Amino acid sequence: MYAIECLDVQKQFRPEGDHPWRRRKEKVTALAGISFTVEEGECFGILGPNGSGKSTLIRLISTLLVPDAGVVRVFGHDVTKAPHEVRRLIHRVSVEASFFKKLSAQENLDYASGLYGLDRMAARQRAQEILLRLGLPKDKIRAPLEEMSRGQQQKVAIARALLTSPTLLLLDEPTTGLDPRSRRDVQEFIEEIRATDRTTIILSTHDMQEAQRLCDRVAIIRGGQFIALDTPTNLAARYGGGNGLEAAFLALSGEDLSLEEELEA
C-alpha cells in the first residue's frame, strides 16, 4: 500500500471576485491530471513558483480541499470518502500557521494535545523536548505567542504538528521566512524525525537545498502540471549539467525562485 496514491487529480477556482450566480467564461486551473505515488517512510519534495498548485495539492491531500477529478488515497483511505480516517493519520504545518496569539506556546500546545485526547503531562513533557530541540529559548515556552518572532512562531506550529506523531507530516513551506539559524534546526529535526519515527513527509518548499537535503523524489510544478519528477541528483544530472537543482529548476521552468523569495520577504 502506497502512503499516498493521487491518480488524474484536478482542481479548479472561481477567480478571486466572482459570484457563483454570474457566468465566467473560464475557471482558474490550479491542478491539471496530476498522478503519483508516494512510498511509506519517503520524503517526497513539490518544487515550483507561487500559484504554481503546491500549497493546493497539499490541501487535497490534508482533506481541506475536494478534488473536482480523480482520486487521492492517504494509506489505502479516500480523502473525499473518508476524511476522518485520513485526518487521523497526519498532520499539516504551513507557512500560514494559526494560533491564540494572547496565549503562551505552551498554552497553545496543552490545548492541541486536549483536542487530540493526549496526556497532558506527557504531552507538554514531549512539546517542551520538542521546542528545545528546536532551538526554542526555555523562557519562550511561557511567553505569548504575539511576542514571539516568525521563527519562534513556526518552531511552535512544528511542535505541534509532532505531538500526535503523524504517519504523514504534511510540510507546506515549513522554513519560508526563517533565519539561516531557524532553518537548520528544522531541517536537522526533520531528518530526525525520520530516521526514528520512519515518517512520510510531503515538503513544499521554495529552497532547493532543503530540498536536495531532505528530499528522496522531488516532483517540479508548474501551471498545476508535474513537468519533472525524479530524485535530487538525477535531476541535477539530467537536466541541470551537474550544477545542482536549482540548475535543474531554471532550466525546466525558466523561473528562479531566490529572486521570488527575496520579493517575498
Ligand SMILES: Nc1ncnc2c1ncn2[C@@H]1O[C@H](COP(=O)(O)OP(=O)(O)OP(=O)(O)O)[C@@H](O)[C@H]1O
The other form holds:
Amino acid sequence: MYAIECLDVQKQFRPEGDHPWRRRKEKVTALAGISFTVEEGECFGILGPNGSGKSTLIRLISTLLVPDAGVVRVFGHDVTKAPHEVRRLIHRVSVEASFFKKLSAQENLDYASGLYGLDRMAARQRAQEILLRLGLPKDKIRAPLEEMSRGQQQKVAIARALLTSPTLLLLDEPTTGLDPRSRRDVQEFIEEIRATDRTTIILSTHDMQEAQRLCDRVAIIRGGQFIALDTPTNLAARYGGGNGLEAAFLALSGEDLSLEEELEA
Amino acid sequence: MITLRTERRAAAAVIYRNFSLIRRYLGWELVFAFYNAVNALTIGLIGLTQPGPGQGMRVLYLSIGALLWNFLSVLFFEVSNSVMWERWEGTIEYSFMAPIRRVTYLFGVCAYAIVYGLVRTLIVLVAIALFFHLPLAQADLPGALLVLAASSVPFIGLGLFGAIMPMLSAERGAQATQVIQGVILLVSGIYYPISVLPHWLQAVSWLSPATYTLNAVRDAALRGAGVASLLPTVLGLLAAGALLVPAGLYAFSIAERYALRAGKLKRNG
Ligand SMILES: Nc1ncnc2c1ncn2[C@@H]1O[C@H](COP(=O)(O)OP(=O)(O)OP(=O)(O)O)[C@@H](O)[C@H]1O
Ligand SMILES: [Mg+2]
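Please supply the corresponding structure for the form predicted in complex with the named molecule (the preceding block corresponds to the form predicted alone).
What follows is the entire complex, opening with the chain shown before.
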C-alpha cells in the first residue's frame, strides 16, 4: 500500500470578491491534474515558485480541502470519503505557526494533545523532550506564544505535530524564516524521526539544500502541475547542467519556453 | 471505548482552552463584567422613575430582563464566537483537522458557553441584589431556574446557526452574529411586554425562544407561578431545542463541507 496516492487531482478556487449570484472573474487553477505516489517511510519534497500549488496540495492530503476532481488516498483511505481515518494518521506543520497567541506553548500544546485524546501528563512530558531536542529554552514553555520569535513558534508547531506520533507528517515550509542554526536543528530532527519512526514525510520548501539533504525524491511543481519528479541527484544532473538542484529548479520553474517544449516532446 | 475517551478528552480540551484564554484576557473580562453589571443597574433604575406601590415589581420586571438577556446573549455569542476566534488566531485548521467528531468539538464549546454565561450572569445578579431591595416574597425561584435551564437548549441551537457564518467569512460572520442578536433583543420583550411592539413584529416575537423564557420566568418571579404551571413552557423550550440543536449541527456540517470545497477556512501559507 502506498502512503499517498494522488490520481489526477484538480483544484480551482473562486477569487475573492466573486459571489455565487454574480460571477465576474475567472476561477484560479491551483492544481491542474497531479498524479503521484509516495512509499511508506519516504521523504517526498515539493519545490515550486510562490503560488504554484504546494500548500493546496498539502491541504488536500490533510483533509482541509476537498478536491474538485481526482482521488487522494492516504494509506488507502480516500480523503473525501474517509477523512476521519486519514486524520488519525496525519499531522501538519504550516508556514504560519497558528496558535492562540496569548496562551503559552504549554497551554497550546495541552489543547492540541487533548484534541487528539492524549493523556495530558504523558503529552507534556513528550512535548518537553521534543522542545528540548529542538533547542527551545526551557523557561519559554510557559510564556505567551506572542512573546516568542518566529523560529521558536515554529519549533512549538513541530512539537504539536509530533506529539501525536503521526504516520504521515506534512511539512509546509517548516524552516522558512528560521535562522541557520534553528533550521539545522529542525532538519536534524526531521532526519532523526525518519530514522527512528519510519514516518512518511511530505516536505514543501524553498530551500534547495534542505530538499537535497532530506528528500528521497523531489517534485517540481509549476502552475499546478508536476513538471519533474526524481531524486534530487538525478534532477540536478538532468536539468541543472551539473550545477546542483538550484540550477535545475531555476531552469525548470523559469519562463524558459524551449525547455517546456523539450519537456512536452 | 478508546473512541469515547478520546472524544471526552477532546471536549475537555476545548473547555480548558477557553478558560485558559479567560485567564489571559482577565482585564477584559473584568471590564465586561463591570459594564454588564452597570448596564443592568441602569435598566433597573428605570423602574424607579414612576413613584407608587408598583415600583419594586417594576424594578424586578426589568432586572429579570437584564439578567436573562445577559445569560442568553452570552450563550449565543460564545457559541457563535468560538469559530470566529479560531479564524482570527489561525488555529481553525488545526482544530478541524483533529480526528474527532465535530459534535464533540461543538459540545465542548457549548458546555463552556453555559458555564461561562452562568458566571457572568451571577456577577450581574450579585450587583442587582446589592443595589436594589427586590420584592421576592412571592417569587417561585425553582420554577424560574427550571425555565432558565430549559431555555439554554434552544439558545445553543441558535448559537450553532450563528457559528456558521464565521466559518465562511470572519468579518461577515461577526456582522451576521451582531444582527441576529439585535433582532432577538428587539422582538423578545426583554424590557417590555411584546404587546407594545407593532403587530407585524409581534408575529416574529413568537418565533424567539427568549419570548417564552421571559414570560415564564416573570410568571414565576412576579406572580409565583409554580413548577407545575410552568411545565408546558419548559417542555416547549426543550422541544424547540430538540429541533434547533440537531438542525444547527446539520447546518454546521453542510457549511463545513462547503468551506472545505471552496477553501474558506484559510488560504495563505
Ligand atoms: N483558499 C483559497 N482561496 C482562493 N484561492 C486560493 C486558495 N488557496 C490557494 N489559492 C490560490 O491558488 C494558487 C496556489 O496557491 P498555494 O497556496 O497552493 O501556492 P504555494 O505553492 O503554496 O505558494 P507559496 O510558495 O507562496 O506558499 C494561488 O494562486 C492562490 O492564490
Ligand atoms: Mg504555500
